[in-house]
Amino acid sequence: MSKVNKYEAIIKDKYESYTEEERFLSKHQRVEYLTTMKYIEKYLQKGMKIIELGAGTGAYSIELAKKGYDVTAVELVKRNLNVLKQNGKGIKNLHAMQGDALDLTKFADNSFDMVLSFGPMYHLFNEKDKMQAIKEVLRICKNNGIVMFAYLTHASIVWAYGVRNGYIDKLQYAIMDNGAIKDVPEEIFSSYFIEDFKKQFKNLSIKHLKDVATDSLFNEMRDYVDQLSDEKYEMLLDYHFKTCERKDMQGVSSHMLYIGKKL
């Protein structure tokens, strides 16, 4: 048990019982995946060294060290990592192994090329937690690194588990009068608004780069988008890259991705 994080109980009684490989199967799913590695690549140089904080059961990092880059790849819980290093086998530069996105301390200052944190901001519930696993991040990324940061937004509290699963009145006790979703531990996951993430980074040493909505309305539009032909559904995949990055596109997507550089 990690002598930082609280509430990894929590997180590991949900991921252990959780088929987490297959989140990316469905077309709705995988525009998540397919935004993010397009955003991924577009900051690749030859030689990087990476590491994945959260890194589930390895979409990114095994894909990542199949192109030929250095990955590591650190997961919290046990039944994921399991799954990633049955899948990764053979890969001689990818390294998984399980820890904590507060506790790097295995790692030294300056030691990665990108740091990629996917999983640990949709599992933090209090501001200092927040905090110290984004300075870890930077702690150990190199100067003029990359960073990138994955993150809910309180829509996606709202319409996927609000709406779509029937518990709007359920989740009434959670909703602020400013429209953001509590922070409650119980509930598993936390969220954001995307002005309030990225304040976390005001005073600290790095260049915001981007933000990007990696997958808008899929995750709410589901039940379409998953009966899309394949023709249909590319060309739905191209409106949503050219929009992406657009602010007035992006507060109503399921999951963010902030995009940094080290200073």
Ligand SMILES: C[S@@+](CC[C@H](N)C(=O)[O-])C[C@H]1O[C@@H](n2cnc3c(N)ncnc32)[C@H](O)[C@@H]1O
Given for the second form:
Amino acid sequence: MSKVNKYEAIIKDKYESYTEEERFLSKHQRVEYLTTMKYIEKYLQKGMKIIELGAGTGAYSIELAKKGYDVTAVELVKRNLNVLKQNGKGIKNLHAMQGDALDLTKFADNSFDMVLSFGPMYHLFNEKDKMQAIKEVLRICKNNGIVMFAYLTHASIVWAYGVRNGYIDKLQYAIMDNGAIKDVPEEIFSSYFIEDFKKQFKNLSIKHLKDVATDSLFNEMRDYVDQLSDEKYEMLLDYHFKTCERKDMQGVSSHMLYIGKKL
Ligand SMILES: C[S@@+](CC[C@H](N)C(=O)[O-])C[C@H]1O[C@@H](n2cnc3c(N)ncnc32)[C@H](O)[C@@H]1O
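The form predicted alone done, now the form predicted together with the ligand:
Full assembly next; the chain just shown is listed first.
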């Protein structure tokens, strides 16, 4: 049990009954993985020590460990951790463990070259916890190390849950006057306006490097994307890679990636 995460039960409830390992199987979902991996590789250097927080069933951690990097994978939910351990069996440079991104005291200050927070920011519901998660990432990252945070946009909640799944009426109570979606722990996901996500880093020791729209409109266009031939999918991916750093794409993307360098 986490000592600090009062929403652990809600998070566990969701992920214990969900096949997280299927997250990147379809064409529309795979875009997020391919884009994120492309940006990880952009900043990777030989011998880097990496930690992934909220490692799920290991899509990134296992792949990076297979490439030879020393990877620590931290995951809150036992079910996901067990799948990760099973899939990563025998990889000596993969260190998988249960843990909470809000409390990384088992890791010393300045101990990783790259810190990937790829899950926790989806499930934090108040300013104090969000800041704690960010500060822990910066604490364990070495100076000049790279930090990456995956997060959800408010638009994704409205278009994927509200429109696509047909719940725009149920969502009304959570839509605030400025169009932001209220943090409601029982709804599982917390989301952001891009400028609000970035504001959190204002007084911290970090240089902002990039904002990346990791799945742009692919989530909303899933029916079309999933039936594309491989050739046409590649063409669309090519367009996506050319535009995923553009502001035009960021606001409508379901998933965003914040990349920074710890100073
Ligand atoms: C959507 S999955 C992402 C998994 C993987 N990192 C990826 O990007 O595909 C989010 C994961 O974060 C985990 N998680 C959520 N809050 C966490 C926390 N505070 N500490 C550690 N893991 C957490 C969840 O249990 C879940 O496995």
